[in-house]
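Quick heads-up: it's one chain on its own, the form predicted on its own, in structure tokens.
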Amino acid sequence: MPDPTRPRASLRTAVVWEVLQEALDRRVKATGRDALDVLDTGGGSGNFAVPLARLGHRVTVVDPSPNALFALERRAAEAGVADRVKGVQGDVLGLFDVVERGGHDVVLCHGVLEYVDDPAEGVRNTVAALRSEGVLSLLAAGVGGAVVARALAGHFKEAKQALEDPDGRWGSGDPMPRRFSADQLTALVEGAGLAVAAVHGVRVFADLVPGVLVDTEPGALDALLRLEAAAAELPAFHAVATQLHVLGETPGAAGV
């Protein structure tokens, strides 16, 4: 669940963690176990991972960066879920030198695919760390919403390029490597043997809002929440979201 004491943090993962919290709970129901074992590729400080143990399921982190294992630990221990949580160093393309493959109910792919050489073999993978029924739960940066953020800052060459760009990229100065449609991911959720379940834009809104005026205005805040996610089903604003969220499930799952 996203942090009630960080309102910006908020904006940025409700929509995903709404989705997310339903497909877990139908695989709670469909298994008949109260804790799901949770792969989380990219997680990184535990953003995801912590909150999940919160909620009793045990959560294995994969990431390349030492530092934020570290600080996945310590977060960890600091919400008493260390005995739920386990950080390994590691990245999706080199996945199974550090876990079992088919292992795993749910998996989160989350600020993963922008980084590698390979998208489709890194969702390949996550989808080879799920059991015969499981979900697969993928975010990543929408090229939409960059060009309407270069266009709105007055960077229209830049708007231009990123929209014509094989990758999504604005320039040699944009620190994103890749970008993606919602066709391009789901083509590769699909191409992966899943069912995708559902498409939601995240951040339709969040970035271009002045943060003064949810800060200050009564109310703001919630009702851009409310916005956020009457807008992530639609797909006519997939096409500006800042993040693309598809969650992918197994044949077996599918339905459940």
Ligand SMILES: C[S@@+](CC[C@H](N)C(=O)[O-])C[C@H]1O[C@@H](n2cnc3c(N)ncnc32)[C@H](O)[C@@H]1O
Second form
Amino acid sequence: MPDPTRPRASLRTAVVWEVLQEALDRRVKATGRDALDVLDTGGGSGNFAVPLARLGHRVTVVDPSPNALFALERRAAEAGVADRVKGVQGDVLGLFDVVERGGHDVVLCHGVLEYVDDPAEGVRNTVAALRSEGVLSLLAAGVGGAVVARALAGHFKEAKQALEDPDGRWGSGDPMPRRFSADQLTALVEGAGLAVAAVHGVRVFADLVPGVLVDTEPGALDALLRLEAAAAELPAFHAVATQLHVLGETPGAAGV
Ligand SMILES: C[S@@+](CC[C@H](N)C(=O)[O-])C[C@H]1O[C@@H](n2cnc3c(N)ncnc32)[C@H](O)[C@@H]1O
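Mind sharing the form predicted together with the named molecule? What's above is the form predicted on its own.
Time for the whole complex; same chain goes first.
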């Protein structure tokens, strides 16, 4: 559910929203409940939580940042969904200090694994927060996208370093602590006991295209959105995506 008033933002999130909405629709159908219990780990100021609450779901956001939680509260109130959004200060590595195990239909972990000390434990916790039939939406920075971006900016040494670094970092000035390949993310999801239902590449081209092209050429944004959607499905493009999205399902929910 990208915000139509922020077209550039929709380029960053459209692929994830489409996959997520289909997964939510399947859970709604399978459970017979219109309002699902969603946990958004590292949900920040509610980029996903608030639109999900607007769809009628109950969303708990766990995030260590008091500022993000304050912004979340304000945003939820402005959107008229304060009663369906709960912000809790906490860490995905200490998740069960603040939320119950096994209590959620859908868990989001978007843009968080990059920052946690132990990504495998982070993913195991997100999975343990799911009901026996549930879905994990995992989004994390892709290593190949960073290599291409550094190279196209003329930073060839940094591009090579990101390519060879075990954490996919291009140097000590890199603000991103860790990036992942699609294989690494699917291994984390499967290692935590879920079946991988889908892998998508996110922002394959969006970050490489000059903004002025998209903003001024009539129809360019729509055409780029359609190109992103088509490339997202193809493993060849996963290798160069800025982010990777993995949808995991508990064995009970797989194929439903
Ligand atoms: C890049 S932002 C992503 C926000 C949101 N998930 C989104 O997709 O728009 C990363 C978020 O992860 C949170 N975060 C960082 N370390 C975390 C941890 N160990 N556990 C949970 N959240 C964490 C940050 O406070 C921040 O809100």
